[in-house]
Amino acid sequence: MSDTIICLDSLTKSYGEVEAVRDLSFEIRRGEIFGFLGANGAGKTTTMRMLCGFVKPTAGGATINGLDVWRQRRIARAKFGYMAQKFSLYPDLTVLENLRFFSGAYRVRPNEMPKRIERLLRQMDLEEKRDVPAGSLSGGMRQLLALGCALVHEPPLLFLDEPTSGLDPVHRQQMWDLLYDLGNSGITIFVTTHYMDEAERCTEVGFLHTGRLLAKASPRRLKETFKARLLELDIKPVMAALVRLRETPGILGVSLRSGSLRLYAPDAERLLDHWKGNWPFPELTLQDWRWAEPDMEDVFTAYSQGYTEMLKPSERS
C-alpha cells in the first residue's frame, strides 16, 4: 500500500475571474497531522471541500487512497470523516440521536453501532449529555459531538475545517488532545486553521496565501528556513516606536510581541551595531534588546509578506 493517502495535482478552483485555489500540487502521507494554515479567505475551506467531493475542481485533480475525489466521490467519501467549520448537526436531535443518525448514514452495521456510540460518548466526554438536544450544548461540546459523528464509521482519514474556531482555551486544548490520540491510533488528520500556534501541534504544515501554496514542511524545518536573525527591542513608548520603525530603511516589518517589538530585517546585526553607536530616534527610549528564535507566526509573516531576503534561497516559494 502506498504511503500517500492524499495527492493533489494542479488542483484549481475559479469563480468567474477569481481564482480561489491556484494550482495546488502536494502529497500527504498516512499518519500525518497536516495543518493547512492561512488567513480567512486564503482558500483553505475551498480546497477541503474539493477534496471531500463537495465542489468540482475547475482544473487539475486530487485523489484519496487512489480514488479521484470528484469522479469517484461517492466511493471516496466512505474513506474519510468530515467536520464542517460551522455546526452542521441536527440541533433538535439529542446527542445520542445524532450519533445514531450518522451511524446509519455511514452504514455502520447495526450490531456494531451501540458499542461504537458508547465508545465515542466516553471519548468525547459526552456520556452525561447523551439525552441533551445538540442545539443546547455549549460551543465546545458541539464541536466534540461533531467530531464524534465524523468518527462513527471509523475512517482512516479525517477532514476538520477550523475545529477550534470560537472555542475557549480549555476546549481548544481538549480538542487537540483528542486529535493527538486519534493520530496516535493511525488516523490521518487534515485540519485547517488560521491560528499560527496550532501549526506547532502538527507534524507537517502547509501555508496557503491567496489560493497559492507558499511552503510545506514540518514546523521545525519551516523555522529553519530563516537565514536572517530576528531582533527584539524594548522601546518606550512602544506604539510610537512601532510606527516609527516601520518607516525605517532596512526594516521590512515590525510586530508587537508581549510588549516588545520584533523586527523583520535582512541585516538586523548591522542595524543594531549602528544604533548602539548612534540611536537615531531621540523621541524614543531603547531599554533593552535580544535575539529571538522564529516561531510559526514569523514563518507565515515572512512567506506571506514576501520577505524573501530573510529566507534561504533554496526554501523560497
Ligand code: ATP
Second form
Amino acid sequence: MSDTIICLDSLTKSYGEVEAVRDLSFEIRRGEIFGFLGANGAGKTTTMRMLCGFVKPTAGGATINGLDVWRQRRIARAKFGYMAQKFSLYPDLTVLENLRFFSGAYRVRPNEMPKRIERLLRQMDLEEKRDVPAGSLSGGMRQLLALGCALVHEPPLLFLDEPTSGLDPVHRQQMWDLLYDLGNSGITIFVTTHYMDEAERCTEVGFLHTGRLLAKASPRRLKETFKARLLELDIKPVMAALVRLRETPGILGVSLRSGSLRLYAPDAERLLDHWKGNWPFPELTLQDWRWAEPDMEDVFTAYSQGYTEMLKPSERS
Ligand code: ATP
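Output the structure of the form predicted in complex with the ligand; the preceding block shows the form predicted alone.
Let's see the whole complex now, leading with the same chain.
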C-alpha cells in the first residue's frame, strides 16, 4: 500500500472572478494529523469540499487512495468521514437516532451497528445523553456527536472543518484528546483550524493564503525557517509603543503578547544595539527586553504577511 493517502495535483477552483483555490499540489501521508491553516476566505473549506467530492474542481484534480475525488466520488466517499463546519446533524432526532441514521446512510451492517454505536457513545462521552435531541445539546457535545457520526463507518481518513470552532478550552482539549486517540489508532486526519495552538498539535501543517499554498512542513520545521531573531520588549505605555513601533523603519510588524511587544524585524539585533545607545522615543519607557523563540503564531504571521526577509529562502514553497 502506498504511503500517500491524499494527492493534490494542480487542484483549482474559481467561482466566477474569485479564484478560491489556485493550483494546489501536495501529498498527505497515511497516519498524519494534517492541519490546514489560513485566514477567513483563504480557500480551506473549498479545498476540503473538493477533496470530499462535493464541489467539482475547475482545473487539476486530486486522489484519495488512488481514487479520483470527482470522477470516482461515489466510491471514494466510503473511504473517509467528514465533519462540516456548520451543524450537520438532525436537531429533532436524539443522539442515538442521529448515530443510527448516519450508520444507515453509510451502510453499516445491521448486526455491527449496535456495538459500534455503543462504542462511539462511550468514546464521545455521550452515553448519558443518548435520548436527548441533538438540538438541545451544548455546542461542545454537538461537535462530539458530529465527530461520532463521521466515524460510524470506521473510515481510515477524516476530514474535519474547524471542529473546535466556538468551543471553550475544556471542550477543545477534549476534542483534541479524541483526535490524538484516533491518530494513534492509525486514522489520517485532515483538519482546518484558526487556532495556532492547535497547529502545534498537528504532525504536519499547510498554510493557505488567497488560495495558494505558502508552506507545508511539520510545526518544528516551520519554526526553524525563521532566520531572524524575535525581540520582545516591555515598554510603557504599551499601546502608544505598539503604534509608534509599527511605523518605525526596519520593523515589519509588531504583535502584543501577554503585555509585551514582539517585533517582526529582519535585523532586530541592530535595532537593539542602536536603541541601547540612543533610545529614540522620549515619550516611551523601555523597561525590559528578551529574545523569544518563534511559535506557530509567529510562523503564520510571517508567511501570511509576506515577511520573507525573516525566513530562510530554501524553506519557502
Ligand atoms: P473560513 O475560514 O472563513 O471558513 P475558508 O478558508 O474556508 O474561509 P472558503 O470558504 O473556501 O475559505 O472561501 C474561499 C473563497 O471562495 C472566498 O472568497 C469565498 O467567498 C469564495 N466562495 C466559497 N464558496 C463559494 C460559492 N459557493 N460561491 C461563490 N464564492 C464562494
